[in-house]
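Let's start with one chain on its own, the form predicted alone, as structure tokens.
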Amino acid sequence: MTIDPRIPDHDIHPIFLQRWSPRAFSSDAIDEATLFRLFEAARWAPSGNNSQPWRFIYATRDTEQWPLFIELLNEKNRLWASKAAALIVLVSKTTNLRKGASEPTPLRNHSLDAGAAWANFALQAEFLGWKTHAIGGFDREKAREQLRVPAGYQVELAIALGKQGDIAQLDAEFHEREKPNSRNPISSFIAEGVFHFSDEVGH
């Protein structure tokens, strides 16, 4: 008997379990109105001092910009991400001009806040029947150059977006991983009072 890897230990909303990161995408295109609903969800993510440091740069399939975005990915990721409906590069602003200040100051939480916006984006996509897959394997320096990302911004990750497709359309080397995975129990990452975890050095 196969055990469902997505049974939570505590009651949560089903959307958190439904969201996973497939590589098999269908040929469905995404319209601007739907795509912008995902960006709207990202807009309302929490951020330190309401700095909102996230920036999303995107291209949809079959547009003039599409080949440029595909070329940013490493060879393995191009095999499946080229079939997505859209590719997005997430960038975060590393400084913040606080209200009343004359000079910007370092924003230590810029990546964390951009991650919160990405989570909102992914969950809104899931709610509307779309799938997302975060991609770490891409050329960040090339992305900075080709997408004209200025100094003071950090290139975080790439995101593939599309309707889930048939696994038969996916290269065989990816088949084994084309399924939802599990997570560590909360006991592995929460501690009351002080830091004490089983993966501490020397323990």
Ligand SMILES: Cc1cc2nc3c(=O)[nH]c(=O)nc-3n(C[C@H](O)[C@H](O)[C@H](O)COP(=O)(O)O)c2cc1C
The other form holds:
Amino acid sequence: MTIDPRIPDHDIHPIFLQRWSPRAFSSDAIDEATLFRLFEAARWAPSGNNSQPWRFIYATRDTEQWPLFIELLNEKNRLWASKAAALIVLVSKTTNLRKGASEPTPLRNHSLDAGAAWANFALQAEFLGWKTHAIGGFDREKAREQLRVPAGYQVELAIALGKQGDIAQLDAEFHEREKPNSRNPISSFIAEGVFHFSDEVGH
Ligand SMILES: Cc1cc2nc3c(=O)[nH]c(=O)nc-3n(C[C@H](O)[C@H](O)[C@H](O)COP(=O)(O)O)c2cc1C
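Same protein, the form predicted together with the ligand this time rather than the form predicted alone?
Below, the chain from earlier opens the complete complex, with every other chain and molecule after it.
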């Protein structure tokens, strides 16, 4: 008997448990209207001073730009992500021109805010029956060059998007991990009143 790795300790909306990151994608293409519904969800993420520093650069499969996006990925990620319906490179703006100011000021939360937008994107995808898989293993410098990301923006993350596919299409080395994983208990990451965690440096 296998134990379900995604049983919550407290009652939450099922979408949080349902979302996971497969590597097997089907051959389904994604239409622009659906893709834009995901960007719409990202749009409504909260951000410091409502600065909205996220920027999504995307390509869908079988377009001219597609090979360029695939080339950014490290070899292992390329093996499975090249079958996705779309690839997105998430970039964040590192400075902001505040109202009335003449010089831009650094945006302290640009990565955090881009992360919130990515989470909205991923959950909206799940709502609509699509799967996302975040990819940190890609060449950020190459992405900057190839996608013409100017100074003042940080390349954050690549995201593969598609309909979940049959595991048989996936390289054998990934089969073992092609299932939802679990999480640490809440007790490992919350503390009341003051910082006290068992993984604190020096413990
Ligand atoms: C910032 C970030 C970078 C990641 N990089 C990779 C990656 O390079 N390759 C990969 O296969 N998965 C990557 N992942 C996927 C994580 O391994 C996965 O989200 C995590 O194990 C939790 O599993 P779940 O998304 O299925 O719930 C990345 C996820 C995040 C958020």
